[in-house]
Each structure stands twice: as structure tokens, then as C-alpha cells.
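Listed next as C-alpha cells is one chain, alone, in the form predicted on its own.
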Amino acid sequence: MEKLIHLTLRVWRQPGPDRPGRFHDYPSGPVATSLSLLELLDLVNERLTLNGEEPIAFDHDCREGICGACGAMVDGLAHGPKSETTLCQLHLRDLADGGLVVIEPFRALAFPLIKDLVVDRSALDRIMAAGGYVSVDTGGAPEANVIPIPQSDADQALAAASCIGCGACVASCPHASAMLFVGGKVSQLACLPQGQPERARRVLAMVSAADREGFGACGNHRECEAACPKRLSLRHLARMNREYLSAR
């Protein structure tokens, strides 16, 4: 028989940019454990549709950690208390039966509230239009072994390339600084002979464009490194940072 919880969310709520919010408390019932913390908001948002009222609004796509679309701080962390582990598969089986949990929307000047728990993180999609991609002409794709790639590059690349984009270190970090974000897609290319041509241009435009946005510096703090659920290595912003001296 499945265990099931009782638990009370305590929900920001927030009609808009330019309106008050405050906190609004949510009785579970009895659900099962084996639920998402995202199932359950969709249980509430049920109750609150069929009751006549606003259903709360979060961010969600896939569902399955790939995507990084959903976000909140959950007790006052990022995606919630369990390590490696997007808002989207943090189940109640990791939550205390009968406890409060607090959710609220990241909190950061460069990701400007929109609706209760959503907020716009396109200022990170616009740093990676500033150079975080392959520009020149190539030509068509060679035969993969044309362009021999040692193995510690590539498992470096790869490491890097695993950030979904969430903006957890962002909320995460004292000063909203987004460079374990702009480390990582720096890093990716910088590691491969594809990244070459344009690796100078690269950090200085991205760098530049995180600047623009209003993202704090980084104080080295390694709350981002904790926070980010694929575990994105303070390596790759150490990178980063050599690049930008060298471009410099």
C-alpha cells in the first residue's frame, strides 16, 4: 500500500509585476509520496479551479529534469532540499510528513517577476545569442574521426554542455551572479577545435551581455555549484575567467 503525506504549501502568490503579493497557505490532504511537488501544485490548482478561484501559476515543460523550464525556491532553496534534482522531480517522499513548505519565485534583479512563481529568465537565452554558438562556415559535416578530439576534452565539453539553463545558480547566489551559467557554455566550445575561431570574440560578448542584463559578480560563494542540478563544475567558471583574461 502506497504511504501517503500531509503537507501545508505556503505559496507566494502574486497577480503581477507592478502588483502586491503575499503568502497563501494550501492544505494538502492526503496525497500519495510518490508525487512530484509539481503534481501536487496541479492537484491544488484543481481544488482552485473547481472553487471558482486563480490557479497558481509555475513554469513547468517536461517534467522529466531535461528541459530547465520550472524553478522556484522551495524552503529558501533553489528546485528544493534534494541535491542533483530539478523542481520537477523533487517528490514528497523527499518532505517531512506534516511539515510547511514554503515556495516561492527566484528572486534576482535579471529575472523580473511575471505571475505568482514564474519569472522571465530570458536574459539568459540573450547571453547565449550574444556568442554562445558556432558562427563560422564549417562547411559540411566531416567524417567524425577527421578531427581527432582527446578524450579528456571531449568528457569536458560534454560536463560543460550539461547545464539545462534553469537560472538555479542564479537564484542560488548572494549576488545573482550568472557565471556558472556563462562558464559553462563558454567552456563547451572552448574545449573543442570547433570553439577556436571565434573563442576570444566569444566570452567577451557573452561576459558583456551577463553585465547588461544586471547579474551580480561572482563572489565565490560555490552556491551555484550546490544548487544546479546537473552539478556543473566551478571548473568550467575558472575557465571562463582565463579566457576573459586572455581575450582581454
Given for the second form:
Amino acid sequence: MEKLIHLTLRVWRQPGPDRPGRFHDYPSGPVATSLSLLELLDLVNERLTLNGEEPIAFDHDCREGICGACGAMVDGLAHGPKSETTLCQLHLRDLADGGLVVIEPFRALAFPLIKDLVVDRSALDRIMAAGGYVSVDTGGAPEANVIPIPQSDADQALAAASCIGCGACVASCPHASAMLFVGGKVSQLACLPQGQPERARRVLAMVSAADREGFGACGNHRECEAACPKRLSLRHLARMNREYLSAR
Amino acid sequence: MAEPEAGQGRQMEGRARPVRLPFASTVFSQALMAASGAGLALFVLLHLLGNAAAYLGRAAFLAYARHLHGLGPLLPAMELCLLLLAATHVVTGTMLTLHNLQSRPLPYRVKAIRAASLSSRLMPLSGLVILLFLAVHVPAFRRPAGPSAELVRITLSRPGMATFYLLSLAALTSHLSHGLWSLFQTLGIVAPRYDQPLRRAAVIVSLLAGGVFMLLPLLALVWPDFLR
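Requested next: the structure of the form predicted together with the partner chain (the form predicted on its own having been shown above).
Now the full complex is given, and it begins with the chain already shown.
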């Protein structure tokens, strides 16, 4: 027999960017602990729809922690209390029976609210568009061992590339800084030969794009690293700082 | 299709917010904070060695003061350097704090902390306390021939002043415990292998420094014959 628990969801409801928002409580009734929190929101939305009420708007897509679409603050923590997971991977078994679960949207100047728990994270796309790519023509695929890349560099580039762009770093940072996000891409491409020709231009353009969007400055609080579902290390941020200072 | 403009649709509950940018960029400003902070921290540690002379007794303290003021033109040059470092640190820090305050116009109703230390979150506040402290401390002890042992004893034996000193030194300890590690991260000069030891060292050094500094007002407060 599956374990059942009762929760009260306190969800931020806001009809639109220009309308005032407030918390609304939704008792879950008895629910199986194998449910994910997003599935519980689906359940609440079904009830709301049947009652003719507006369902809770929230972002989601793959629901297996790889796309970066979902994200909200659960009890004050980006993606909820479980570490190294996205919101969609948070299950009711990770929450206390009978508890109150406060769900709030990611908040930052650069993440304007669209509706309820949905925020506009396109600022991250614009940072990427400023330089988070390789545009030089690298020709056809060369013979595999022509360009030697140390294993440690390849490992670091791969770790940095694991960012899914969910925005949890920004949401959890006391300064709403996006520097772990920027640092991941800068570090990834700085580690690999393909990234070299645009190395200096890239870091300057991406940092200045992040500043333009209104993200805060990094104060090394380490909240981003702790909240990151892919556990991107602060070392990428240190490398970005190094890249930036040597590019100037 | 038109390219989306940077910062397009930056509205929070209907209000567009201007973004104040400190100097070239946030990363450059943070680097300025780290570099000037490193200089100031170096001075604090030198100052600490000087203060330690007071614990060896009146003669050692006066010998240290005489030696320091015997440096000639080197002393005003060092003072000017410190003033420039402090001005850079305070002005850049203020601009960064203003920038950061604007980055989340609507605070979270519920917010929990995963990793950030109390000292890291209190940096602007502890910095402000240290600035206020300097406004009292420098005029109190800056004398052409160095402070006399009597001036130190009389000033620090006043309970109000001693309390102010102890609170300010607690702020300095907190500021250093984050800053001494953070500056390496900001300047990008730390290997991950040394990250944990560096964080621990920063806390130990700042606690030691804070403790040695605090001993002076404590001794002056409870021991009438201190430096006699």
C-alpha cells in the first residue's frame, strides 16, 4: 500500500505582470508520496479547472531534470529542499507530512514575472546570444588525435557544459547575479581549442550583457553553487573572473 | 524577425527600473574591491603586529611608536596609499551595493539559505561599521609624534569607547573572514584544491586578528595599570 500524506500548498498567484499578487492556500487532500510536486500541482489544477477557476501557471517540460524549463522557490529554496535536483524531480516523499509548502516564483529584476509561477528568463538567452557560442569555421571533422586535449580540460569543459539554464543560480543568489551561468559557458569554451579565437571577446561581451540585463554582482556567497541542480562549481566562476581580467 | 533588445520587457509589476552600473562592469568592480581589500587587509595585519607590542609593556609600545614615526616621509606616503585604497574600496563597494539592491526589487516572502555564511551576507553592513569606526579611531589616535601610552589607556578605559571598539572589531573580524577568501575567488587566483584550506585559513586568520585586536580595549577596560 502506497504511503499517503496531506500537504497545504501556499502558492503565489498573480494574474499578470501589472496586477498585484498574493499567496493562496490549496489543501492537497490525501496524496501518494510517489507523486512529484509538479504532479500535485497538475492535480490541484484539474480541481481548479473543474470548479471553473484559473489553474496555476507554471513552467515545465521534460520532467526528468534535463531541460531546465521548470523552476520555482519551494520553502525559500530554488527547486526545493532536495539538493542537485530540478523542481520536477522533487517528490512528495521529500516533504514532511502535514506540512505547509510555500511555492513562490523566481524573483529578480532580470526575470520579470509573466503569471503566477512563470517568469521570463529570456535574459539568459540574450547573454548567450552575446557570445556563448563558437562562430569560427572549424572545417570538417579532423582525425581524432590531431588536436590533443588533456583529459582534465575535457572533464572541466563537460562539467561546465552541464548547465541547463534553469536560472536557479540567479533565483537563489542574494544579489540575483547570473555569474555562475555566465561562468559555466565562458569556462567551458575557454577549456577547449574551438573556444580560443573568440576567447577574450566572448567573456567581455557576456559579462557586459549580464550587467545590461540588470543581474547583480557576484559576492561569492556560494548560494548559486548549492542551488544548482547540476552542481556547477564556483571554480568556473573563478576562471571567468580570470578570463575577464586578462581580456581587459 | 527583429532581434530582441537587451533588457526588453524589463518590468516588474509595471515599473521599469533603471540599472546603475558601477565602473566598467560588475566583474571589474568586484576585482577593484578584491585588490583594494587585499591592500587594506595587509595593512590591518601590519597594524596588528604593531598593537602586539603593547602586550609586551609600555617600553615596547613606545619603542614601536617611536620607530614608526622615525620613518620620515615614508609615513605620509603610506597614509596616502591607504587613503586611496580605502576610497576605492568604499566608493566601489557603495556603487556595487546600490546596483545589487536594484537587482531584486521584489524580495522573497519566504527565503532560506543553503550555503551563504552570515559574514558574506553582512559585508556591506560590516563595511559600514568599519568606516564609522575609522571616523572615530583615526582622529582619536593620529598624533604627529604617535599616541602616548596615556592617550591609549585613557581613551580605551572609557566603557562606552571600549564597547564601541569591541563591536567594531567584531565587524572587522566578520568582514575579513569572508573577504580574505573571497578576494582570491574574485581575482580568479585560486586552484580548486586550495579552496577549502583557503576558506578555513581566512576564518582562522580573521578570528586570530580580531582576538588580538580586542584584547587591547579589554585590557584597558579591566586593568587600571595597563601600559603604565
